[in-house]
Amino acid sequence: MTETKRIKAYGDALDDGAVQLSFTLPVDAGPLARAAALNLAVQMGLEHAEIAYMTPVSQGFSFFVVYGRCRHSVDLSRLQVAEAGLEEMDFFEINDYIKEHIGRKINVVAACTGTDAHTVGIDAIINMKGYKGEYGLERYPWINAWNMGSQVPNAALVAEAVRRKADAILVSQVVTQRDIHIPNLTELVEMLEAEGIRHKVVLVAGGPRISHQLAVELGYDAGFGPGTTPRQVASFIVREMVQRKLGN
């Protein structure tokens, strides 16, 4: 029989339930905003609410941070979590593996597509700077990666992982709102597949919003969302080119 595991929230101690969260509201910075955030917080179970902050937005538009103390609790020993199965290595590891298993350069195109102008997180995994000290794949001598920027429609991704004749292609979404992310990467799955290249590629997204989860549902065979490092995307995708024997 599984263990209960039960958590709470934690602030300043163990169990104490407390939480931060911020909103906007459709009302005008001033008293009544302040009693409907409140009013609005204690109807989310937020026990001890108060508003820490309070910014107008804009006309007719204002911003709030709520602290408080939550009641509820998770059982850990009920949940099932999907994750790309990942085996890390770091730059080193990543190359000698490339070298030794495929025996050539792989070659990765990347890019944000659809309406998005956020490249933070593609950047950090393309980018020869890299992210939290890591190299980008940009600087892997064993990987030619190319990074189209922002705004991309997906049939010029499509377009340039063909002349690319690319083993990996990463997209990255940042711009969520009303769920534009999902018909956006549905879509690119489905030029590929019509372009007959589906399954000669991995095919990765990542963002804020994208779970492993998601993206197997959408026909991805990975996602990975934020903090993700250049080294992690890397070792899934040349461990996946292997499995699949892609790109011999």
The other form holds:
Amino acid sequence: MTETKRIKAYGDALDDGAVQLSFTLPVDAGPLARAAALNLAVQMGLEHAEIAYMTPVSQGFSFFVVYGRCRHSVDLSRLQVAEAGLEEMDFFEINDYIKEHIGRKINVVAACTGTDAHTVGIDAIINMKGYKGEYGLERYPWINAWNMGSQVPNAALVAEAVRRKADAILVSQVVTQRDIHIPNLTELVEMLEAEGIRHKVVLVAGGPRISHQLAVELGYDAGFGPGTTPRQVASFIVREMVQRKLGN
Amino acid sequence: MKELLDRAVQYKSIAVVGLAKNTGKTVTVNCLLDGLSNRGLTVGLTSTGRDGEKADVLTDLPKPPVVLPRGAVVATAGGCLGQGTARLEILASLDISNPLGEIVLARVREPGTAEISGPERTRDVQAAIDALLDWSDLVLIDGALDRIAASAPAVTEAAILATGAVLSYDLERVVESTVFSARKLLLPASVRLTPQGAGLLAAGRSGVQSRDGTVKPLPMATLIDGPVELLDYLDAQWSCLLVGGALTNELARLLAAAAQRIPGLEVVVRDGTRIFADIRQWQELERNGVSVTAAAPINLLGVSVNPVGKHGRRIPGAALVEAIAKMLPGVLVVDPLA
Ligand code: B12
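Could you present the same protein in the form predicted in complex with the partner chain, rather than the form predicted on its own shown above?
Next comes the full complex, this chain leading.
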């Protein structure tokens, strides 16, 4: 039996449950809007709820910051968390690892797919200059990296991956309005299955609202969220390749 | 449900795949588990991805749990054992893993709920089915999300398609997308395809077949993005295209535009799961006289319907069942909870 470890939100004192919440209501700022915001906070279960801030944001809309106490707690010992970020290696260790365990350069094809036009995230991982003081995958002597840019149709990404004999496919999804990323991401998995190459590649998704758990649920090998650095991704790819014996 | 069970018992492996999340796949699987074990069969179960967990990772909405009858056998990641009320006895461990751990085979000692997290990749799903069949009479595969690859004839003998109000509250639209998806799965077998052509397709390669049945493999690594050089290999003589991979909008567009020059153009895919062209591109192919067929047809046992949408709102279940059934003669359409 694992020991339970319950925690609550922290404000000034342990277990006070203090939380801060912000939201917008489609009603002009004023006494009515304030009452509506408070009522909503109470319905959410906040105790001692108070409106700390109210401001008009445009005609017919008002923005609120609410303080309150949340009586709920979480038991850390009962949580199951899926994480891709095993042990990270650094630039030199990764190149050595490829040289030693795979013995040839590995091929990585990357794109931001569908209608999504955000390139900065995938560039951070792939481009030479990299991100947060780390080199991107293009700079790795033992990695051939191709960055196809944004708004790449899934079919074009798969075609490129087949032609480049990709060992890993990296997909970025930044726009998640109306869950548009979900069918786009599953379509890619299904196309790779249809082409008979899903089991031959390491398939990775990333973006500010992508979690490892979500990616795995969608049929990816890993998912990377905000603040990801190139070597976290490279470490995962090479370890997965070796574990699944994809290097030959 | 009785009729669906009558059909189900004739197969060794059945994939339950959906048009989307929350189309009632798990409910359908539960009804099958219950009904088949009541008929004295030992049922095996696995899923592509996670199933039966308490809340949906996307929406956090509560999900129905998988309910396992006594004696059933499951293939699931070790990390999921002990997440439900069913008591499981581990039989063997497979040489496959998913991100939640190594996949093990376990038998249900005490019936109850469980979380099933099976292999992610179709290649591994095949291996899990083979292993499950050593311990059971019939294997069910619960497909994740809108992924249908597990219903390919190379993987499972038969399929059930789940659909419902989660697609739209507009009945017409649910019917339209369900019928289109079902028709793709029901793609007829090609009558022209030669054994040599079938062999090429089974290996996942593409080629062209001539009127006299000669088969020539294509040098392109893939046709998925509709490469224009493909047209150099097609004419009135070589009018049968064998597509070893996906038939996408890109490829369909290229073929529809070139169809005039290639009388009698037939496109043979491996099976209905390889079609990614949308309704519009599909109709465009039809309008241009291109026929699309499959090397291996899918045994679609039936369509299951969930009339309840995302926020608990319903569309009329009986009307939905009737409308789909009318468009798909010969296909059994059921609302398992009706
Ligand atoms: C810059 C920007 C733009 C630029 C993009 C320019 C370009 N070339 O990329 C422009 C102006 C074009 C733009 C357009 C739009 N944008 Co914009 N944009 C942003 C902004 C301000 C910054 C994004 C960014 O560059 N982040 C920096 C990078 C480094 O972070 P990142 O993307 O999270 O990437 C990291 C990780 O997530 C991860 N990662 C990302 N991808 C991958 C992939 C893999 C494989 C891996 C391993 C890791 C990984 O690693 C990266 C490094 O750590 C954000 C708001 C914000 N502050 O975040 C909005 C934002 C993303 N945009 C948004 C929207 C809505 C749009 C538009 C739809 C607006 C409109 N109505 O037209 C259009 C989109 C058009 C389209 N078709 O996609 C919304 C998205 C909302 C949502 N949840 O869907 C945001 C959040 C703004 C907002 N709050 O509304 N946008």
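Here, rigid core means the biggest group of C-alpha atoms that superpose within 1.5 Å across both forms. Residue numbers count along the first chain shown, from 1. For clarity, every value in this text was computed on a predicted model and none was experimentally measured.
Once the rigid core is used as the reference frame, the Cα position of residue 71 differs between these two forms by 2 Å or more.
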